[in-house]
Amino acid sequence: MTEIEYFKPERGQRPGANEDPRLDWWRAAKFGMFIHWGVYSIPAGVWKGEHIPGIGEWIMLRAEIPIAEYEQLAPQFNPVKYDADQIVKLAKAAGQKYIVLTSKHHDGFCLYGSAETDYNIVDGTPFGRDVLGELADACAREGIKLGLYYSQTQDWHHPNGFGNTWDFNEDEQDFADYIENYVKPQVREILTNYGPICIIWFDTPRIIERHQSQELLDLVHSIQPDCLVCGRLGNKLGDYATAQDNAIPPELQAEIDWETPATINDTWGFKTHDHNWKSTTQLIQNLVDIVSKGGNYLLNIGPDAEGAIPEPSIERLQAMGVWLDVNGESIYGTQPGPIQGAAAYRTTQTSETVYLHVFDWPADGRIALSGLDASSATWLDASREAALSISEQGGQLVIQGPVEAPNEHVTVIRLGR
């Protein structure tokens, strides 16, 4: 089997894949939005009038910025347009099961009121609000799941933070205090004040030591027991693995629960410089490939300064909505399909339906599958007006359709065993 990278937590830790019942919501779930927010959306890649090359999130490291001159962002951010209501009320539309907030970037700024740091959204701007608050009210209000990004181990601003080398000496940082006298307290914060956190989203653990991990991994479990770790919490524990971000294994991987963090255009926070905005047709062509393998699909978006969501990224995950409201039975709570590999299909099951996906409709509307059984193939689009037959032929099932393709992203065909 070909691998990719994963964080990827030991066998032995947790149960197995699909063993471990904490994780069934997740595993129906399938689609979730991440959001990659914080004062860095305010330069938006540009520093002293220079573009930085890089995710937009990581502008403070990209251009060694001094901590001095990186606050006094923080008394800028008056993100006046920011709507937590929209925002999972955008996710819902989307498809999309679950959220998960970037409540500390590595950039130490926090969304929330922290009583460990007053470089906070309620502390430190004039907006004054608590994002992560009504971010919480509006996930319960609308029945979407909350998580939450930490980072546990990159702090460009807290002087024992791993990854600031122009403003500090590392070897005078005291990590082990940060860790235990910083990092622990705010993880607790979040996860005592917020209501049911569905997640906690580690990441880049880079120099933490195994029993740190450890010890993070008990905390959360300690205080929301259903609270799932992902597994860049570092030193292979956690509770399901990641893929890099944007990666998508080129073959089944469904001997562990994984889920692909990705992008829609080439950034995570906010970047005015950044259009390469993927199509409807891949974002939807590749939550059908990651479920078809067994795997989630975290979905980004990163408002603007005033809290605004980039229009390319609402009509992308509205047109994924529209998609998913005829679609969806394919997706959530199924398991992959029999077939595996082929470039033009894919395919997701339940145990009495296999759902072939179509990426590329042949042009004579002729689909040959081989190794797949069916006594019946009935469009998954009930408003689907044309026949489609059936029969064996020299091994293979055919399915004969029209000529044209009866979906411009991906067409379902039902297939009953």
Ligand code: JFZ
Second form
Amino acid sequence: MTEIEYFKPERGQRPGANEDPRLDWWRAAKFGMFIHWGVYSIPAGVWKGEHIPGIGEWIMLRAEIPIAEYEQLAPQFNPVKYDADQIVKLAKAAGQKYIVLTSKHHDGFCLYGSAETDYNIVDGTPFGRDVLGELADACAREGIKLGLYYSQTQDWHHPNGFGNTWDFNEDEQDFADYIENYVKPQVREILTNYGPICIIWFDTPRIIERHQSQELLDLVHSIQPDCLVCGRLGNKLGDYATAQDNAIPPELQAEIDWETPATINDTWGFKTHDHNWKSTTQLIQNLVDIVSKGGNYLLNIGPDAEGAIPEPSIERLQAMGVWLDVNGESIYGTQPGPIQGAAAYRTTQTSETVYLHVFDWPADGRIALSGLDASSATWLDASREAALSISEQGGQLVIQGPVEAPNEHVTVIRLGR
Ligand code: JFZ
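Right, the form predicted alone is done; let's see the coordinates for the form predicted in complex with this ligand.
Every component of the complex follows; first up is the chain already shown.
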């Protein structure tokens, strides 16, 4: 079995996979919305007229922008189009059951009114509103769970944070002090001031020490025992495993709870010139592929400097929601299916039903499956009228449907056991 290399809770750290009831809602949810937003959406991939390669939220490091220059972005940040209700309603329309917002990314800017620094949206910008607070209220109104991304090691603004080698000399930094007197107070405030938080999404652990990871895990669970911690806390600690960005394991990961964080284009933070949007079909197939292997799909939006969501993201997420309105029964609350490793289809299942997801509909409408018995085959899309039959031929279950693909993205057939 190919394990998810990057971050995987050590066995025994927490109840094993499929055992910890704190994850039950998350296992059933399958699909979440990631939101990467901050002052990096102002340069949006361009600095002093130069296109800066890589992901947009890394522009400060990629261009080695001195703090004195980069923090001048904060007084320019006035995202008047920010609408927390619009974001939450888009997540709901898309079928995303939880949202994870960057409360503080590697550049150190906070999207909430932190008592630990004025380098935040409330105290340091003309906008002056608490983005996180407004999102928390909108999530509560709409019944969507809210999680928070928090960069616990990389902080290119704080003198004792990790990663800024152009303003600071690492040998003169005190990372232990940073963890004790900045990270812990900020983790406390985001878990105390904004209601129930479903996940703390730590990231890029880099130099964090085992005891520091453990202390942060214990701190989160001491304040909100039901708050989950993703697999990037460091030292293989956390409540579930986190795959590499946009990575989908080639095979079933039955032993662990895991999640793939992913982008719709090629950047997390908004970039003006990144138009490489994945197709709706690709996004739906990614969701099905991940769920069929036991994982969750955390799919990102990157609002621009005005707080607007890029239209291509809205279009794709809404189309994913249309597909899930019809086919969500085969996704939410399911387990990995009995057939794994096929190229053209995936399977998920419940105790009574197997769901066959057909990626590439056969030209003759005929699907032959080995290792599966079924008493019935019906379209999950109740509006489909085309004939669908099953038979047993040569030891295989043969499904005969129309020659035309029933669904432009992924067709789902419900197989009764
Ligand atoms: C990290 C961040 O640096 C990035 O800005 C974004 O927030 C992303 C979700 O997480 O990037 C990573 C972290 C881990 C891997 C790759 C990119 N990895 O495991 O290969």
